[in-house]
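Take a look at this single chain in structure tokens; it is the form predicted on its own.
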Amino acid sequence: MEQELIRCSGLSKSFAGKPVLGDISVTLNESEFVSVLGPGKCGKTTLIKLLSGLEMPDTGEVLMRGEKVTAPSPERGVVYQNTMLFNWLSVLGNVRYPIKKLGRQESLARAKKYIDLMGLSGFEKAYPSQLSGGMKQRCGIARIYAMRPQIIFMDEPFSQLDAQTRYLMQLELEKIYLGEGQTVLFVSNNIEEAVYLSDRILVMSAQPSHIIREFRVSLPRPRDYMSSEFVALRAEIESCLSEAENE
């Protein structure tokens, strides 16, 4: 039975008098991977900020395990498009930084675990300036997982990577998601990526945005991009997105 983790209802948000989100209601369950697709600048990032507590809604509320979300919390991790690493710290230092309070031995062991899970073994002493874009994102994701939040919000984390690196990152993310089990809300601009990774896909309309459709992805893992079921679902979502852009 699905266990509810986050529920929001009636969310709306405006900036400078311009409505961005209007009447959004979403439920996120424990240990599920949910992607959000929608037209450009439809408010996907704003939705992440509201659900994570980085912004407050104009109307509506966000509940996590029944408690109102009113501020950011270590229980809710966020991965951005541009990985915000500390340039003066190594890979190990960056991943360990938010968990140093655990003590030297435990924080080092946990940091090394997630560095290994994200395929960065051997690069522990490297600095951000020595890393490729994909490796920087691996480091950022490892840092968030090391904090062990209950939910991880990812805001188009692979959008600036080349196609091959993006594909490899999808494989790495699927592996760590299946191994660790945290809930993930993943904003994407890529339909194939969303279908490959997700249990559910939410499609948003243009501004003021609302959820116009939900797709449940029941394809077995690991998924085959070329299977008829994958291609058919991709086409259905693409059609839905086209309608969203024209709303």
Ligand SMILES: Nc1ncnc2c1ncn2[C@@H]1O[C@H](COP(=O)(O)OP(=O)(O)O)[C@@H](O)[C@H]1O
The other form holds:
Amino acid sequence: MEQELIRCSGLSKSFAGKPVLGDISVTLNESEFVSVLGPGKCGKTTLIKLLSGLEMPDTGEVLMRGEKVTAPSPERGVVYQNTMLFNWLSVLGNVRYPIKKLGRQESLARAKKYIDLMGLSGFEKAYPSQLSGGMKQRCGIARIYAMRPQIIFMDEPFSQLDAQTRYLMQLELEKIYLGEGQTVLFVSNNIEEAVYLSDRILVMSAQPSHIIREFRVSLPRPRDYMSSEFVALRAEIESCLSEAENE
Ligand SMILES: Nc1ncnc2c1ncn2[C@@H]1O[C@H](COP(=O)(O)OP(=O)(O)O)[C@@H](O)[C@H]1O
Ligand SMILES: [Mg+2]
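Given the form predicted on its own, state the structure of the form predicted in complex with this ligand.
The next block holds the full complex; its first chain is the one shown before.
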């Protein structure tokens, strides 16, 4: 039985009188990995802001386990396109920073666990200026997971990375997601990445946006990018997305 974690209905949002989100209704279940694809500027980042509580909608509401979301919370982690790290703290220091209140032993153990899981062991003492773009994103993801939120929003976290690094990050993210089991809402600009990672894929229209289609991805994991089912689904989503772009 799928257990609902977060739900929004009838969400709309305008900026300076310009409607960006038209009418968005989304339900995310416990432990689900859901991706959002859509044309540029259709409001994907805005949707993450509303669902995570960083911004309030004009109409509609966001409910998490039945309670209205009205502000950001450590229960809702957000990973951005470019992770901002503290330059004067090491990898370990950065991952530990938000969980320091847990005490030295617990925060160190947790930080190390997620540093390992994101493939950064050996780099605990490195400073952000010594890290590649991919390693910074790994560090940002480890930092969010270490806080053990109930849902993690990811806003095109791999879009600045080269293709090879991006591919490796997909494998790392799948591993940590399958091991930890939190719900993930993943905004992507890459269909292949979304098909590889997701249980469901939502496609948004151009603004004022709504969800035009939902694809369920039931291929067994780990997925084979070259399998005929994978390739067929990717093509189907691609044509749906190009319709959305030309709307
Ligand atoms: N705080 C804001 N103030 C004014 N306009 C905004 C603000 N946030 C987003 N927008 C506008 O909303 C539209 C959607 O932005 P965004 O959610 O970032 O789209 P996406 O992430 O899909 O590219 C853009 O046209 C953007 O200029
Ligand atoms: Mg965006």
